[in-house]
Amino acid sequence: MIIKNPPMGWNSWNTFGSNIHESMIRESADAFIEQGLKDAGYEYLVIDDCWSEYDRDPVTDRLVASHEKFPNGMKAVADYVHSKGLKFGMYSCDGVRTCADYPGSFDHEFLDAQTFAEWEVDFLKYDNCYRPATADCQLLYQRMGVALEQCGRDILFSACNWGTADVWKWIRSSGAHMYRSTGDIQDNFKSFTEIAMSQQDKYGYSAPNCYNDIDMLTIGMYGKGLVGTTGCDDTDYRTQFVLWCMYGAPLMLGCDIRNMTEETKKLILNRDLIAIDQDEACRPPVWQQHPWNANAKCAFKHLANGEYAMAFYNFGDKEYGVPAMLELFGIPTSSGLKVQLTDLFTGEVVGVYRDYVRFQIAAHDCKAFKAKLVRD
């Protein structure tokens, strides 16, 4: 099986934890349609933990959906899903038992990817709690790995071991296509700036068919939910969003997407950001930051079609003024090019520069372009 772009889709966990059950599940897979989501590139609806009964079946062993919040079973709701043209997404974990304290797949991976094959799931999250000190962390991913290529269904595999063990250095052979290399993500400025920047030396290691996950995007959540905690403005959602596309990380939602605001939608459906991000060549950004502040700094990422996207941002609390010499990105003045700047949010060409360029940004938001090279 092979994910040629960062997978793009939607995550019950950041907002609702355990308080999950089958007609929320439903009426999120109609907001995929009715909100345009499917349409901007977004196809995986993926239920996280707590979905399951306590305790696997005594008799056959495998597990058992919970019969109060899934009365017709998993395989009604995958089919449900499906019949939205979507693709269905389940959770478990490497463990004895889950996060939330259900049944792990510990000892029963093939097992319970069959069980999943089954059930027609499309993806699989698979965390890393009450997981024994005698396993090998590496070991057990390798092991689901091999049982979900062997169940007789395409299913994606995403990892969640949080960044432990180095995980960037190995978890390509284990089968996966994307994995988690931070800590959970909270719905605050300050928690996805981090997460973000702890990346920036090691996200070289992400490529097509296995993409570095940041975690869930926290956008359109104001606060509300499992990891609300402070919450963010729009400004603030901005510039995470543009810090994932660029990045080319897995675009997850946790927000609920049956009630967004304008402006959330707006965001995450913009084509041209997602279109950084989905881009082919999967390229890592390169980094420059203000001679004597930290809080400014530029990316610029190289695009499969030979153009450029360049982003500008302000993590500090005060309106700043953000630079980029483009002799670090590799355009000297001897090169006899310019870069013309294209803004992804308006669609205007803002100038074209030689040499050097500054934009004012005001706190913690960002500028996001397209860039063309041309010559003198």
Given for the second form:
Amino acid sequence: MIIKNPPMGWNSWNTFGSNIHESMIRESADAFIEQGLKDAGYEYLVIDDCWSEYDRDPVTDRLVASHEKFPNGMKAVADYVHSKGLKFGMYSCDGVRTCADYPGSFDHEFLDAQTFAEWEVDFLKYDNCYRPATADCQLLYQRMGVALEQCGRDILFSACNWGTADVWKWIRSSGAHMYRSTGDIQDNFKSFTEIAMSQQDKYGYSAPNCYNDIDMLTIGMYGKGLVGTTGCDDTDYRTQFVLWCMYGAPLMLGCDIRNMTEETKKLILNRDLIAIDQDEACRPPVWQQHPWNANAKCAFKHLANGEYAMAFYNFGDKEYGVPAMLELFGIPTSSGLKVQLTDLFTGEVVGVYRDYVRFQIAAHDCKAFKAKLVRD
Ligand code: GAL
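Having displayed the form predicted on its own, please output the structure of the form predicted together with beta-D-galactopyranose (GAL).
Time for the whole complex; same chain goes first.
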């Protein structure tokens, strides 16, 4: 199974944690369509941890969906999700228990892959808790990679070992299509900027068919839900979305998509930013930062069509002039080239620049542009 663009979808964990139920999942599938997510390219609806009974079936040894949360079983949920034209994702773990203490897939990989295939699952997030001390993480991901490939159904393999064991070095070989590279995101500015910047020098390993996953987005949570913590405002969320799109990271929403503000919708449905995220060349950005203010950064990304994307970030708590020396992006004065910038939020051409460009940016905010190289 080949995945040519970073996966896009929604996952239950950030907002709902263990508080999941068939009716909420059906409503989310409805919202997925009604709110225009599917039209914008979002595709996978994923149920995270806490979906099963506390024990496996004593006779068949199979995983069993919680009778209370999913009274009609998982196949019925999959059928509903598919009836909306969406793909259905589920969750398991390479250890004996999942992170929230439900049965894990250790030593049951092939049986569980079979069960997921029978339920018509299209995506499996695979976590890393309660792994026996003697079991090697790389080997267990390898094993589930083979189990999924051999289960008779195309199932996207989403690895989640939080960036441990130098995962970027070997994960492509396991058959995974995306891999979590960091610990869990929290809904605050510090958490998501640290997560994003921790991968600055590792994004070169992210490429078609195996993408670096810097976790589910918190956009639109405003402090509510499981990873709510202090919450963010719309400025923070704009910066989060631009960071993820400039990397070409998977875009898995984590807010309650049944109740989104207009600002949230406008942001996550921004077609121009989504196109940057999904760019088929999948090149990581080049970074530069202000000589003495590490909070002022600029990123420059080559796009497949010969154009570029540029983002200016102010991670600081006060407004700041964020500069870019074009020479550091390979555009010296001697090239005779200038950069024409089109704002990705307004669609407006803001100007044509040579050598150097600087934008005043409010605290925590960013600016994102399509950049075209032009001559006089
Ligand atoms: C964590 C994982 C989270 C979520 C949680 C479920 O290990 O990083 O994204 O899946 O487990 O218990």
